[in-house]
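One chain follows as structure tokens, the form predicted alone.
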Amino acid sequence: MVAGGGDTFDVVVVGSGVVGAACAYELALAGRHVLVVDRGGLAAGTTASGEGNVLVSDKPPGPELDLARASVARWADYAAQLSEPFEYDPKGGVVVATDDAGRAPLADLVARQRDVGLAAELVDGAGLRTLEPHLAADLELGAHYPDDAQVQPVLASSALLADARRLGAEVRGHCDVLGFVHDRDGRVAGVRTTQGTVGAGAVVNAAGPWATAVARLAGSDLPVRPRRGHLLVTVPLAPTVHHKVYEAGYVDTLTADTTDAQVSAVVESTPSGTILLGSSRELVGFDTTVDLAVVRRIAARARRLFPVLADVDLLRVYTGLRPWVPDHLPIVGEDPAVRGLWHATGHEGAGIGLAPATGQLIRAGITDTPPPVDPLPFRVGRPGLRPAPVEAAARG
């Protein structure tokens, strides 16, 4: 027991979104007694505003693709093993060059991905329309990625948390972290929350865009900033889009650091018949206001891919915040400045897809067991990271 009579756990996970849920589940599988805390409802932050992408197609060879491939395999494991379904759909992805300028970069990316063993195939116009009959007739080059998949993000988080509970974990919503407890050597020994003080052998910061604020409570810092994205949802339709489909320029928006809105077409269906339309990325702090100009740009680019959507009504439009970092790689590992504090954040828009292998990396680090991929590229103190502006750490 800690001072004040609180509970003691092996690990406290801060954040109940899909990354935190995967960390909790993997740690519970390893026999650790886990507590998950979240200042709001469960999986109600970034995860609730995501599309559910599980992608390898948008990543060039390198550490993030390695993490993505490990995660794709683990998502398939989860679909077979978890007690609750979460709309796992290994539908595959289709990437489309919408103009002449996009053809050579797409062909080059596919060649490099194939060189490292990724399943990817260039397809011509006829092949595109075999895969997606409603694509625009003038689109003549694309790529097919059979390993891309989709999940329902909130259901996936709930399923992971439910099975973590079955393994002995506890989950507390509306439980905000107010500060950290440290031992005489400065190592993290627990957290102070709105529901009391909790002892812990380790704390995992999986607070997404708010991870910098959590790190600062512990006496450390992170370069995580919020990046806003828009998502449009159509009314339910008859089967129209069969894969995850996006224009090749989407890959360029992932690493653009401008504060201007980066917009590209991303189109996919859901089991309910609605179609999700994205995407946008912009560094505007914690502002979640819907920008109608961005909505119109997304809609126009989606119609460029699928003219059949021109007269389809929207059911809703919303925004979400993604955890952005300067070098565009997740931050996963123990904090060198505060021992016992682990971070699992910085995935930007890929958190849902990368969550399983992230959880496995955290599990491997805390339990001192072999990791699924090389953890060094994701380490907290790596070169290229710089502290975030103070305003980027705000928790409101």
Given for the second form:
Amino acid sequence: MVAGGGDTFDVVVVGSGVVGAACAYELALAGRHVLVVDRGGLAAGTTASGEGNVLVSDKPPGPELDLARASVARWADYAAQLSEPFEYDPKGGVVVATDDAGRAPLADLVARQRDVGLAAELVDGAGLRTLEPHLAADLELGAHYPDDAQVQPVLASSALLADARRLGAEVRGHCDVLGFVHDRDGRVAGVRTTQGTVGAGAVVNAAGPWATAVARLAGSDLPVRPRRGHLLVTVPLAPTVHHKVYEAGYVDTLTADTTDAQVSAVVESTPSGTILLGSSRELVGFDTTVDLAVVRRIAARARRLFPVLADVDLLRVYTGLRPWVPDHLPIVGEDPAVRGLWHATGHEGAGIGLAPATGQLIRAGITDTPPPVDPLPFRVGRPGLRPAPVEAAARG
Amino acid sequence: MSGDRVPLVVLGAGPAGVAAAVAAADAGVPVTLVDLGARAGGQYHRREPAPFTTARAGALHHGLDRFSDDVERLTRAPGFRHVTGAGVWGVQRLADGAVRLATDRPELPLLEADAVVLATGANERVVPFPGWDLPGVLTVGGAQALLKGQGMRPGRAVVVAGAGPLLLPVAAALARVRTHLVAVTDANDPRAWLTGSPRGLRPATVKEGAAHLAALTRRGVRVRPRTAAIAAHGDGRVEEVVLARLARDWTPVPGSERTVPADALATSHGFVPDVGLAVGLGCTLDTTEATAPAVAVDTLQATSVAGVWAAGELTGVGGARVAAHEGTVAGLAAARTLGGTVDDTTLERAVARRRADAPFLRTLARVLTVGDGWTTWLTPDTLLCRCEEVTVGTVDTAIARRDADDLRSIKLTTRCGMGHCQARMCAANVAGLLTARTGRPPADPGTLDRRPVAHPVRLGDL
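Switch from the form predicted alone to the form predicted together with its partner chain and print that structure.
Every component of the complex follows; first up is the chain already shown.
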């Protein structure tokens, strides 16, 4: 028990986005008594600002692809298990080379992915237009990935939280973490919140781009920074885009760490009939302003893939912040500096896709059971996370 | 990337916008007036398209002559530019404090201004009821637009039911063109107009109201107080309207329901400030009225954002006259900041004139009240968000099963407010329903008014 607080939980999860929700659900499945707190509404941050990507296609062989493949399998489990629906759609992905320079790297990526057993197929122009009849006529090379999928991220998170609650978890929205309670050895023993102090055997920091601030409250630090993105939403229309379709250059923008907006086309439909148009990546702090210039650039790139979009009305735009880390790998594991504090963040734009296996990793770590993939590449103290960027603190 | 740069953009050419433009132009500032309409006027001075003329426009329009004189004077002001038919779909505040506007006019995709006066007005509020989505049900403002813009009656047997100051003039206008009015009902008591301070009403307003009532009386129509249309029925279109007497809080009085035949129902319940573009620029909202936030302004109509002024209904509903007073203040204040010639007396007089509107606004607030009881006449299959066809039942399920407890979570889990109108129609009603269901106002008022794309724009025109 913690002085001044009535309630105690095995695990407190900070953040109710898809990563926090998956951690909570997996821990609740393992019999842990879990509390999820979020300073805002449920799943209203980064999770509410994405497309709902569950992608293997954009990842070269390596630890992130392993995590993605474990997650793809787990999303299929969730679709079968969870009580509430969340628009799970294993529609597959199509990657398109938009210029000559993009052809060789795409072919190379597909070859390496096939080497590790990923379902990936190069397709020519005719093949592309069979998959996507409205693609621009001059596109001549692409790749088809049947394992890519899509979920509605807020519904997915709330479905995970709803079933976590059925397993005994508690969820408190509009409950901000103000500080941590430590025991005599410095181990985390609870959190102080705007709704009182809560005792905890462990705390999971799933605060996405705000995870650095949460870590600092506990006396630790993380190199997580916000990376802004824009998404455009069209009016609903008859089925026009059937897969998740993006240009091959998208993979390069993932790792280009400039402050200028990186723009590449990502186009896909949703079950409501709208088409989502992405994407942009900018390191501009926590500014979520809509940049009209970026909106226009995204529209132009999307029209490059699907000229038919020129006559479609834009209905909405939203921005969001991805949790960026220097080496572009999620941070999942216990903090070596503050025992009892676990981090599950740094997924950048892949958090929806990687959430289930992240939850399984956290569950395995806290319950000391076998993990779904090797946890070592995602550990908190790894060399790739240093040096901590000075700029992040200044902008934060 | 950058578009034309101008000193001052006035956004909206209704009474507030035109008054602001005139004031700033008189102070020597070149004004760019941007509006969706083909002619100045906004919703209040809505007119038939230019090629048409109405023999007695004065019979349908109030104060039009003075307004037309102002518009005429503007066109002669140095540097004045009237961008007509231009929908501003996006706004952005740039690093140097300028405001960038994105329009749907391909020849003017982007426009940048050192300062802006927002005069984006208000939208009519319609409180939902079973059957409100049937063809034949239209807003009171829609009925007015049909009459003023097209010279058409909304139906052969019309019910006018709702609340607010638009009800009486539109019912009277329909009566004057010999529309068969089955019933005219006000959910509030119109006598509320007369219960406040006598300073709350100008003689002209009283005279106008009396003339409207007389027009109705001549046609044998009596305005029923504390009565509402709580349902509409019909096969494919409205055929019957259920009227009920209401308690003070708009809860229907049991047993008072009466079904009347009608082929049109004109209904609305006041106005909701259109704050979308102001939110896009980061302006602070006044959320005193949690269901219908307004842009917060000071006595000079300045918003919380430097270089951005707001005038008219988006700062709180007050009608055309108050809007014009605010427009003058905003135009003068913006002009002064931009180096225009504005003497203190002129500005002080304009501010005093706006301050003198306070008693009227208090009276208006009583007439505009929306009682909480309307949520009791909803059924689970009543539509709440018409664009995305989200029912009351779907929202109740999200509250019960997905812990949705604020506006954002309702939107994200039900699609309520994501559709074509971008929550203009449903925002106040979602907030009202959430308040009724959870027992407290939403934690995030104004969330549904965040609409970075103010209205749909063709991707090819971006």
